[in-house]
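Starting off, we have a lone chain in the form predicted on its own, written out as structure tokens.
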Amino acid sequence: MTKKFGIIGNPIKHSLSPLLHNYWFDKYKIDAKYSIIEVQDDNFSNVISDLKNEKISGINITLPYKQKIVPHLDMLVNDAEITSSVNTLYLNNNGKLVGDNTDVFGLQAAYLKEVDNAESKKALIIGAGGVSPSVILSLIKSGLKNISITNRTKEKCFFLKNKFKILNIVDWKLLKEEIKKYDILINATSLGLKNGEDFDFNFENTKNNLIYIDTIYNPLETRTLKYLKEKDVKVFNGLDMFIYQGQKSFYLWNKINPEIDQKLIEILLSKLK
């Protein structure tokens, strides 16, 4: 019988999770499919009956439902533990509904390990959404100390920053000067998607060492990080933390570790352009 799987999110569209795992599905000649599941008005009922019941066999949860989902879980586990930020869910051998979360990992692997002497460094988060958490606890990890954060509405700095003692706040309006400071721009907001909002300045006082981490991986390169780009910034886009969570959700769900080979890139690259 074919596994099912699947994404719930919004805006969900532009996800690329179904492209990523039916590869790795296919390559691993496992009985499975993963698609977009439609989520209305915050309404988790039927997802969760559905892995209860075991007519799913896993979820990824992206933005806006990092957090809403963790009510409805019996136990979260790992870095979701810590963040209270989800996005892989499954059932255990007990049938409980676990929520784990790979974004840490994704962020690590794909970013974190290449910067030297992390604990000199000063790193700005700007958003405070639902992949900050993860963000945040993946900064720690890599062994920052220095650690502020921004964002429009200012209470939810307060929220993260009764989680996560370290976090420095600054004010949403000093952004374009308080940039200077950081070493690390990490942009965790929606702030620069396709065919929505984006920064209303440029990035123009900046370190000239700076390391530049967009979360966002549609479009690749956003107006911000081509900005950067073309005054020689260290930039990354979201793809390769994007990569490296769901190779991570895939373990958990199957017990293999895909590989990430150059088709799966140049496949991922080709719906990007």
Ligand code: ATR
Contents of the next structure:
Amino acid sequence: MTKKFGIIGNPIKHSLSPLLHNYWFDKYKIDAKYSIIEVQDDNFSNVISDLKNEKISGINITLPYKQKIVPHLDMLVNDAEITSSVNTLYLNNNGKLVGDNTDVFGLQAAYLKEVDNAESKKALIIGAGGVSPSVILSLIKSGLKNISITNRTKEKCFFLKNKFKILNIVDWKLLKEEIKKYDILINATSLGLKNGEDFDFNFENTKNNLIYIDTIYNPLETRTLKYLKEKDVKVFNGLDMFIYQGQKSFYLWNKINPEIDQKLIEILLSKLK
Ligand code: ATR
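Return one more block: the form predicted together with this ligand, after the form predicted on its own shown previously.
Every component of the complex follows; first up is the chain already shown.
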């Protein structure tokens, strides 16, 4: 029987996850299908019972449900336990519904392995929304000791500092001035998303050897990323992070580490043009 997998989130129409996972199911000749699953009014009960009854074999969770799903699960493991942010669900051998997090791996695999002398680098995370706990943990796991965070709504920074004591909180109003102090800047806000709002200033005063990471991949280049790229700053968009988180989810479900081949990358890029 064809196994079912899927993703929940809102908005979810434009998710590339079905393309990613169905490509790999095809490549490894696994009889399975990955689809978008609509959730009405944040009601997870159908998805949860389908997982428990093994009608669905695995689910990805994206914004805004990564934290909201937690009370519906039997247990959190690994990075999900540390971040309380879940993006992958499956039933374990004891019939328990498990929440894991592959976003942390996604960020590390995509960019942070390239950071030399991580202990001496200063990072600023811009944004304290759904993806931020995973960004913080990936920086910590990569050996950074100096990690700051700023957010328009400051309370969300305090909430994260309760969990991750290492964080320094920077006032949102000082952002434009502050960015010159950092070796790594990570945009974890929704600023720059296609058809959305953007930063109301250019990132002019940055260090020459800055690394700029955008968690956004739609568009592939946000205005800020494009601006910094033209100034020869080392920039990364969110596409690699997206692919690597998917690779690890696929592994958790199928125990196959799927290859990220050129054809797959070309298909994904063609969808983002
Ligand atoms: P949520 O707020 O539900 O966690 P998210 O998509 O996970 O949603 O996160 C959105 C992030 O982008 C938040 O850091 C948000 O800042 P607030 O916490 O102050 O809302 C940030 N963001 C979105 N629009 C913004 C804007 N116009 N200016 C500054 N930050 C913005």
